[in-house]
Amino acid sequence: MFFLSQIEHTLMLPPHLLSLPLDEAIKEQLDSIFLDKVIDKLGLCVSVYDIRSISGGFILPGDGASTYTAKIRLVLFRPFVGEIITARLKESTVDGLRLSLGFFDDIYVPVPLLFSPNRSEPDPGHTNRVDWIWNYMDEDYHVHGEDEIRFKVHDVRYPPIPLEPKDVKPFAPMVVTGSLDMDGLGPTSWWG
């Protein structure tokens, strides 16, 4: 789920920065740019681990910023598929389950990949939401409001960037698909 990967990148150190010791300063804009974003085919950045070398402090010809080249460790989630993992139900509709780990909210769990036989019925309290229902021989389980659920990675996709908008709905850069139909995953209320 979590993994450490080395990387390098150059970036420009601002001069109200430059106060600080070089590796502080550099270690505070390294945050601000790579925390809460995702890396393309790496994953979501949780944490700069930690700062293998740092070179350069070029001051390039009209810019007042010095530009240094760091090689870095970052902590990245990026789930694998086939992994187990726990997340809290976040969005129940027609499409299936969306659910969210605290710090990241596209995991997704399409109709296809709910457990079955399945139904739904329209969520009285909300509109646009469906409360989700596995028949086990002849036994409804349902899934509710903020329930704890056990789900299996199916798939991590890293969609490309729009160029244009086409849709209300916000660009999310890493997707993680999520599966319940097998036996242990879903509710974990569900399992005792």
Second form
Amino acid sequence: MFFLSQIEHTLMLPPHLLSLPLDEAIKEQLDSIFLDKVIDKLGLCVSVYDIRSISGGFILPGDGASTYTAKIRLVLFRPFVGEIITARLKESTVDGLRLSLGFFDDIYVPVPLLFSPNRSEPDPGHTNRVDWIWNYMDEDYHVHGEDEIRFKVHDVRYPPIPLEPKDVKPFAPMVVTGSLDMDGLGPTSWWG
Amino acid sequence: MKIIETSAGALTNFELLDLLRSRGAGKDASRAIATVSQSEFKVFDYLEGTVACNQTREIIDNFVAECQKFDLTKAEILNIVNIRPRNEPELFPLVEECEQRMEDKTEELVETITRILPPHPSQADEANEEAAEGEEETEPEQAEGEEEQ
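Let's see the other form, the form predicted together with its partner chain, since the form predicted on its own is already up.
Time for the whole complex; same chain goes first.
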């Protein structure tokens, strides 16, 4: 789920950080640049692991602050295909389930990848919500809102940034598609 | 930004939790003064809810050593350490081609997992309650068995 990656980045150190020791200032600037952001092909940056080297410190003509080049290692959230992850249910609609990890919410399980055979029942309390029920050996198993749901990663995509703002849904730079179509997957309460 | 190495190593959930804890993340009121940011705290909360919250380095080293005889790939061991399957159906999606490769060793693997890796604290309480109920139920069964004899 979490990987270390080494990258090299050139950054400008804003003057309000000049009073701190250099490595602390660079770390703070790197935190503001990378934390909680998705890097294409690498995943969601969770934390700066360490700073391997800092070089530079020159002031380029026309700038008001010095530029440093730092080699750092980042901790990235990058699930691999075939990994099993435990998540919570965020919403359940006619298109399938949407799961959340707290720090990452764009996990979708579309209807073709749900457990089968299944059926859905519209939830009386809320309009768009639908309850998904698994029918196994003539017994009905419900997906409750509070359960922890285990899913298998089917695919991880990084859609390109749209040039024009599309519809109401905010743009998701990283989308994980999961599947629940196997023994042992689904709410943990089903499997004792 | 230039990528030097895309994958410099995989981390188990425990290793990341250990890293965040060493930076000062905690569940109590020390949140405001720790040098851990809000988004890192969300990851910390998620990890504390998984079985990684009870693991230690020795436990994981011990488990990896014991897994040598099962011929599992690194990714599968990582998955098992992160998820801690409690029985065979839970183990099934974690190991590819489980039946062919493991044959009858799945029971042994599940037993190794439940013995070495600690459960999540909330699960341990449920297991104790079930064990207590199980003991009460077996007693009347034994009484019936004696009557039949």
